[in-house]
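Take a look at this single chain in structure tokens; it is the form predicted alone.
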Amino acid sequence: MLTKADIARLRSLREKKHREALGLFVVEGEKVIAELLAENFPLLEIYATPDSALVGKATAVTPAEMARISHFPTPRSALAVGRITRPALESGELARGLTLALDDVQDPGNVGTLLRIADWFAFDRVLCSPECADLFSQKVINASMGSFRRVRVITPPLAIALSEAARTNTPVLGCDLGGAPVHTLAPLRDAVIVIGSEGRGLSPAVRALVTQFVTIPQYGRAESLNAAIAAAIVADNIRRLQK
């Protein structure tokens, strides 16, 4: 049985002052913490209801109680506690392999799928301005369908860590309308991919950092595409010239 201040522990790691405070963040869904389990992923807490296949590996709650602790409106027979972790980027890492870089992503969908596009195309990491949507947030690690635990995630000043990028003559390509096609990319084994905001696009202090403007070319009259299907689309066409 779990107790008030068990609940309001729980309850508080909605909000990302609370997860930050704590170091800590929750995962929900009885799949996703089985296969966390799998790979012996640390998990500091596992709670899952009667009926779920969990039982016997977690703290049994009642339906009643997984309401009061879950983070969705509908709640999931399964809600674990992970310990937060925040790599730092090392020196010249960039010029190893490839890299996505979000530039104020802040929609939780877009960065969850994101993490599931690099994850896809195996990109050596993925780099997150501070202003994206929390990486630990029920949205961002439900739309990574598992990819947040496999993607070596960085959260730096992304204006600095491209700097180091140009340090080392490592490409930067900027996702933008006004950019040369995608098709007409020359084959890159080192590079970094940066996709900028919903609204915005790219920030002025990482659109002077890029190295190649690229776009994807228009045949219909959509204004636009989604952050993640332009990532995508991109990350192809460059494995695609790597083989």
Contents of the next structure:
Number of protein chains: 2
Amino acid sequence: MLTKADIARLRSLREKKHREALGLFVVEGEKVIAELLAENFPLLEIYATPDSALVGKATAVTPAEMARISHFPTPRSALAVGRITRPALESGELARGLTLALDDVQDPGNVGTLLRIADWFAFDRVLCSPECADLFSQKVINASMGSFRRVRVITPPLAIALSEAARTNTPVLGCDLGGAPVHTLAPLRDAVIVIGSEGRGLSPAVRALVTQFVTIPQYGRAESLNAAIAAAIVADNIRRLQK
Amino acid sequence: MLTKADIARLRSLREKKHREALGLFVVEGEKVIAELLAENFPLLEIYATPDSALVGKATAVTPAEMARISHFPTPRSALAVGRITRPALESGELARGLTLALDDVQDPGNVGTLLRIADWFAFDRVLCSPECADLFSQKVINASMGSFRRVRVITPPLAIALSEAARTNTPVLGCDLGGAPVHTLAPLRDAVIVIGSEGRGLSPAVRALVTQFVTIPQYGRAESLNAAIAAAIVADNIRRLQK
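Give me the form predicted in complex with a further copy of the same chain now, not the form predicted alone.
Full assembly next; the chain just shown is listed first.
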């Protein structure tokens, strides 16, 4: 049985300002919570309804209580609370391996899908500009299909972070309709791949720091591809060319 | 000023059974409707609010009326009605060019995105199994970003259509985690690429007709990629290898 204060606190985590104030985020779903437990991911609180396989490892709540604390219109059978951690960019870090940088990608479904892509292609880190959808929102966590916990995500002012790439002569690839075809890129071991916002593309400050524009060859007449689709195709080509 | 009967009829088109009964679908948004008009796409009715650039070419409606007829929670400034056409698969057609086949892809956003991908990569046609999200639902049309009108979409029983591919010795590629790496496919001029449903993958009847399984090489730890992401990467590799 949850207190009114518990319910109010868990519901408040739907909003970024409350998540930041408390340093807490919510993750929902039996499968992902079971995976987090198996990995000893630090979860501060776990709630489960009687039909959940997690019920022995969680505080039991009624379906009505779960509906009140859930961040989704259709609640899952389990909900957990974790502590927000925000790693800082280390000096010289961008010179090592592959970085996916998101320049104001505002749709949380896109940000979550991009984390899943970064995880699939083993990117070393993801940079999210402060205007991106919040990593700890439920929609991002949900769309990442569990990848949120495996990807190192840093949220720096993006132009400052990319200046750091310039200092170490790390290539910064910008996805843009006018770039060189991604099929014929030179092999890259270390690189930053920047994806612009859905509506406006790359911001001027970020564009100025791009060392090479790449484009996905177009064969038909669609005007553009979705940001996550473009990132996935570029990532696949970069990994293919590394061999 | 719309009559009650008009409003009821336009609202009823939110449901597939009413769209099928009337043979009509709705498309919303000033940009896409202007493009359709510029291409002489046959639109039977056009409605626009006073702030729309289409107001001279449309029946004027108030924002309140638009809110009632719109299929979206947040209505656009223009709405048009078109006639549903459902082309039939021609004999031997699958032996010519590239076909994207969707095996019970149920999320309308995924189906719309897949139409956009088929358009970008100039697929000759898309086959949607009858259990796929309905092509003429507003979410599919919206997610296709205008591509719905440029892609030839056929909705046959998929296993029967793929038997037709077998008859003409056309390769049927199935996207599956256990397939051959897509990077090293032999060049294909004519092929069917089959994408399974989000949850269950390829259905057994379709799987039995696949001549070659392909997979996207995985470098990290995400369990899977979204259906549209997988289709886009396979399409990019097939087009690259055709050169």
